[in-house]
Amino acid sequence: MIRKETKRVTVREGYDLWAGTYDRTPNPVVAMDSRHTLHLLDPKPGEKILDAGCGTGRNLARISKAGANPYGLDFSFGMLRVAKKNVPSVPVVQADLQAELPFRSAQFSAALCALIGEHIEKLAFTLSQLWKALQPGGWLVFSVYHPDLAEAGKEANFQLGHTEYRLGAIRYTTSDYLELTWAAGFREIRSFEYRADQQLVDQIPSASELLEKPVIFALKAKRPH
C-alpha cells in the first residue's frame, strides 16, 4: 500500500502547484459558488469588472459572456497563466490583494472576490482597496466557503501524486466579515448562505457529507454615492 504525505505549503505556492488540475479536480465549495455568486453580481453589458482573486478565469469567461467588460487579477503566476489560456481575449494582472491594487480610484462598475477570503490576513486592508477601485455606486460582491466549514477544520487542500497539499484557512465569523465591509465604507450590505443540496451531490457524489450543511456565505455590498 504506497503511504500518502501531507505537506502544508503557503497559499501563492499552493495555487502555482494546482493551477494545472485546479479546473479538472471535483469541488463542492467552487460548484456551489460558480451555481450562485455570478447571479448575485448580475453583471451587465458594458459593465467594467473587476474580478479580484480570478484563479483560473471560471467568472472571468461568464462575465464576458454576459457583455460586460472583465478585468482579473490574482497573485498566482501558475493561476493566470491557465486564465490567459481559457480566456485569452480578457485582461489579467498578476497583484497581492493585500497591497495596493495597480488601479485608479473609482475605475469599476462591480467587484467580485470569491473564495479567497479565507487566505486573506489584512482583510480589512483588501476591502477598503477594493471599496477604493469601485466607482460611487458601484457593487461588491464577496463570497468564501462558510466559516462554519473552518471552523470544523477544513480548508483548502488538494493532491497530486501521492502527495496531498494543504493551503490552511484563517477563521473568520460571520460578524467578522459583515464587520469588516461596513468599516470598509459600504453599506446595503446584504449576507446570503448556500447549503449543499441533492444537486449538488448529483454533480459530485463526493459532497454527500455535506448535504444540508452551510458551504457557503456570501455578501453583496455597495460603494455609496
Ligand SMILES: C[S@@+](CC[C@H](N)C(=O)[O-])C[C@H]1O[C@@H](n2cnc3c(N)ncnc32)[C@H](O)[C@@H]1O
The other form holds:
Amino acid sequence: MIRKETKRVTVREGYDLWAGTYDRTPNPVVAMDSRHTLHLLDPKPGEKILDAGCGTGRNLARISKAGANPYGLDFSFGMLRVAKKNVPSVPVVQADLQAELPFRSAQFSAALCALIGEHIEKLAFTLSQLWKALQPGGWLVFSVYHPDLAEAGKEANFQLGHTEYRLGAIRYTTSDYLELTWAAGFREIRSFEYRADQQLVDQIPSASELLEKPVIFALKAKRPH
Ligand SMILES: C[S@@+](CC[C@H](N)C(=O)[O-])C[C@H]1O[C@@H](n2cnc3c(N)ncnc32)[C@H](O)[C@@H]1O
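Please could you give me the other form, the form predicted together with the named molecule, since above is the form predicted on its own?
Shown next: the complete complex, the earlier chain at its head.
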C-alpha cells in the first residue's frame, strides 16, 4: 500500500507548486466564485482593472473579454507563468499584497481580489493599499472562501504525486472582513453569500458534502470621492 504524506508549505511555496495543475483541480470554491464574483465587478469597456492575486488569470481573461483593461498582480512566479500562457496580452506584475504596491495612487477604475483573503495576515494594510490604488469612486470586489469553511477546518490544499500539500487558512469572520474594509476607508459596502447548490454538485460531484452550505462570501465597496 502506498502511504500518502501530508506537507505544510507557505502560501507562496504552495501556489508555486500547485501552478502547473491548478486549472485542472476540480474546486467547488473556484466554480462558485466563477459563477458570481465577476457579475459583482461588472467590468466595462475601457476600465482599467487591477486583479490583485490574479493566479493563473481566470478573471483576467474574462475582464479582458468584457472590453476592460485588466492588470494582474500575484506573488507566485509559478502562477504568473501560467497566467502569461493563458492570457499573453495582459500585463502582469510579481508583487506581494502585504507590501507597498508598485502603482501610482488612484490609477485603477476597479480592483478585484478573489479568493485570497484567508491567506493575508496583514489584511488591514492590503485593503488600504487597494484603496490607494483605486480612483475616487472606484469599486473593490473582494471574495473569499467562506469563513464557515475555514471554521470547519477546510483550507486550500492539493495533491501532487503521493503528497497532499496544505496551505493553511487564517480564520477571519465575515464581521472581520466588513470591519477591516470600513476601516480602510471604503464605503457603500454590500456583502453577499453564495451557497452550494445542485448546479454545483452536477458540475463537481464531490461538492455534495457542501450542499446548501455557504461557499463564498463577497464584498463590494467603494472608495468614496
Ligand atoms: C486561490 S488563488 C486565486 C487566484 C485568482 N484570484 C482566482 O480567483 O482564480 C490565490 C492566489 O493568491 C495569490 N496570493 C496569496 N497571497 C498573496 C500575496 N500576499 N501577494 C500576492 N499574491 C498572493 C496566490 O499566489 C494565488 O495565485
